[in-house]
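In structure tokens, the next block holds one chain alone, the form predicted alone.
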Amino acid sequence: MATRQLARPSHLHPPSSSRSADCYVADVLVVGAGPAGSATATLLARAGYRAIAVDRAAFPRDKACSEYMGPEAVRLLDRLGVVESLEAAGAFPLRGTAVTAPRGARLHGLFAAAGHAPFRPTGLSVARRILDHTLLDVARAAGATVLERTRVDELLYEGGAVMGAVVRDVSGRRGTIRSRLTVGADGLRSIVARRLGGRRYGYPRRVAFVAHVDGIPGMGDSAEMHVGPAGYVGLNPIGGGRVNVALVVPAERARAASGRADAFFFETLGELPGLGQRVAAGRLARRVLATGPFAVRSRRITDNGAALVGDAADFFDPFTGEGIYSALRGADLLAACASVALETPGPVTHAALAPYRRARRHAFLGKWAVERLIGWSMASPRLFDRAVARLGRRGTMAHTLIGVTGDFVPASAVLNPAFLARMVL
């Protein structure tokens, strides 16, 4: 493929310019500049295509997220060239995950003991404020144009294909971005996914409340998951003595948090014996942010001129901590397909994106099954406690499960009759 000119074209004008209706022209418009969007823009810009990424936020910005990454996500970050920068900014190396069930059963899985060699023996946790800003800087360095504080109002259509979007900057000025491929990387409430249609919510319908807390006693070098009768809590050290605390509850119960998220957060944590006191012993370093509901998927991942990636495509539940991995891996898969499809003039067709759809199914099918196995089993506290107790006693099985959720052990290592029988019998 011939390398395209990466210099900023003369017809590109920022939305804040004096023109009444600005028009950008690019090969790819990426809506959303989180990990999925920034990685997609970076990879396609590196391939020589003109990429524009837009986001309604100004970076750096905080984001409700578990901020947890397993070893395979670290490998993808390394390919993007950002691991050293993240570590220099204070990212925390994670050895694994400990899970405590409703009746007190416990397991502790370590990446290094999972029986498959990971990219490295630790995962990584870092505040999204740092991660997203770092990835966005890499996209700019690759030649992508980044428009912050810019929202998408509507998609543009021509001849039955998406051909870009109508955008609005912070001052209210509208403009258009015409592109041959529009990528929806705009999260759970993706406007691109909604316009493509087929957006569906399923079970279990949960909402997360996420805070940063300093000085929680008893934290080690692994993430912790504590499952209670009405939800679960994740504790994830993100460096400098700061811990990401994520409370996940059914959406019906989350309604009680309206207008009082901080109070709801600490009241609900207090229902888990010991855990509430541990968190309360620390100091709230960032206000509680909410996100959800989860268990959402788009039946239409691609269309003529458009594709979805990251949470815009699907997100089941944050328990396994695979959201950032899925965003980065999806971007990798989409960029590989799009870089070939863009060789043909005109809008990228639904048919040309078939390799992306197939690659997603192949890469994520096992992950989807494991996520649902764990998510649905939590609906039965007795069964969940029994499974955790058996995995905890059979240490190698706990390591294997955590390796699967860390995305470097194949899902087939747990999705087989022998493993499942030993887990519950």
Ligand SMILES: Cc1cc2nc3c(=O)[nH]c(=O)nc-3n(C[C@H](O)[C@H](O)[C@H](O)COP(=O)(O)OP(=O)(O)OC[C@H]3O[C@@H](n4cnc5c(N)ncnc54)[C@H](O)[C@@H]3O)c2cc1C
Given for the second form:
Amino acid sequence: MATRQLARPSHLHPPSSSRSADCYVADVLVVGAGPAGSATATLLARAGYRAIAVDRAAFPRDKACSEYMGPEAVRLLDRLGVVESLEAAGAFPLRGTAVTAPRGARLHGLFAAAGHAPFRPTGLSVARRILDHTLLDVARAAGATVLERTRVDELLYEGGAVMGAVVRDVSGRRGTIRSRLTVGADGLRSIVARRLGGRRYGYPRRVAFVAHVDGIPGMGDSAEMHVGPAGYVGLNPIGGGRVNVALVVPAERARAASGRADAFFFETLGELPGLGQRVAAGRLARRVLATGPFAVRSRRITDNGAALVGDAADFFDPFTGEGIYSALRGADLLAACASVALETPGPVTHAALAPYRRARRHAFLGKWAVERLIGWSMASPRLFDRAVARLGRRGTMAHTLIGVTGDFVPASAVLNPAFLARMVL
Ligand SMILES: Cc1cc2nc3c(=O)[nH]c(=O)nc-3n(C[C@H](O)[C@H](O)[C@H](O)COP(=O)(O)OP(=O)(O)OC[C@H]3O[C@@H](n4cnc5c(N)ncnc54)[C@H](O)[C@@H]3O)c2cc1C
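Next up, the form predicted in complex with the ligand, please; the one we just looked at was the form predicted alone.
Full assembly next; the chain just shown is listed first.
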């Protein structure tokens, strides 16, 4: 089994163009220290491997996200040992989600009523500034080396396998990190995923504007999703009277926001009757962050010496609030496979990562289908309204759907002819 100390051998030199003499050697290099990267580094360091995580950002940092997690994400956070500290930092226990359709139909799904016992009756909402920083601290405590403000510029290859990366710190100094497995946990615009190839940009092309607003009237203990004719808005209480407000619009529409994101955000919210006034009654607590377009997937998630996890592998539409769960679950699956594969000397091969690919398909196939189903029905406001009205009237169906998106009810509970027929007929 590998030791935990990172070696920095003097006989290895950085590329000649480099102004830095830094060169690390590790079993695993994790590129990106969001939830996927921190969890992967933690689990592999706990398994006794030398793990190094690099992120171009300095933590704590903000991230454009609705900051909503269902009960199953809480289970994974609990396994990493962070739930208590998140709660102590003010994380908000969510009972479920209320959805309002374009023509006013409404459903309210509760985790506790979904028919399958969740890990807890509540999900959790917490600012990503807090969540990601907490997870990174856990990776450090597990023995991973963490380099912040360090960007991966390029991958290193040797004998047809990825063997680490060329990195650059904030002052522009370059160095290399050599590793037997390089994990791309670097999010939507992943450089690792681009180098592995097979990146697919899909539809709908949407852009999100995310703010923190204090004192919005009428918030309860569930998140709210409001679907309009051309996009949607999520309101999510994140603790301390603060609400995460995320506006998602088609990319063409978002062009009008260039250089004026705050103004665009409030103008567009104002078009949704009732909602604009509610949000405007609050006080902006953080500038509006914009991100997108985000419908992107990788068809090649492993290669010799490399694997993708989290958004770098595939992105779930924010509507169902499953990205953080998928990042943590993907990290679990990858760490389970990699900790076995790393027992064999040399770079971890594409073949040795086959169990990871299979496990991902098994874990995520149903979720991809449900996400598509919701995305397609949203494209037709009339159909969406009808489905929400049916689900709202038949309360248990609404709870089941929220349980599926909360990741503790199997997707088959929704993806079956009886459920689908009752939803639209
Ligand atoms: C508008 C919006 C709302 C969302 N709402 C929710 C929600 O409510 N609930 C939910 O579960 N999910 C939500 N998601 C999805 C969720 O944000 C992502 O799925 C989640 O952040 C994925 O985690 P990750 O670790 O894969 O990537 P990230 O969190 O994006 O982390 C990637 C890290 O990689 C670093 N990085 C990138 N490139 C490099 C490089 N070259 N070198 C070094 N570091 C690099 C970045 O700095 C970043 O820290 C939402 C997403 C969007 C866009």
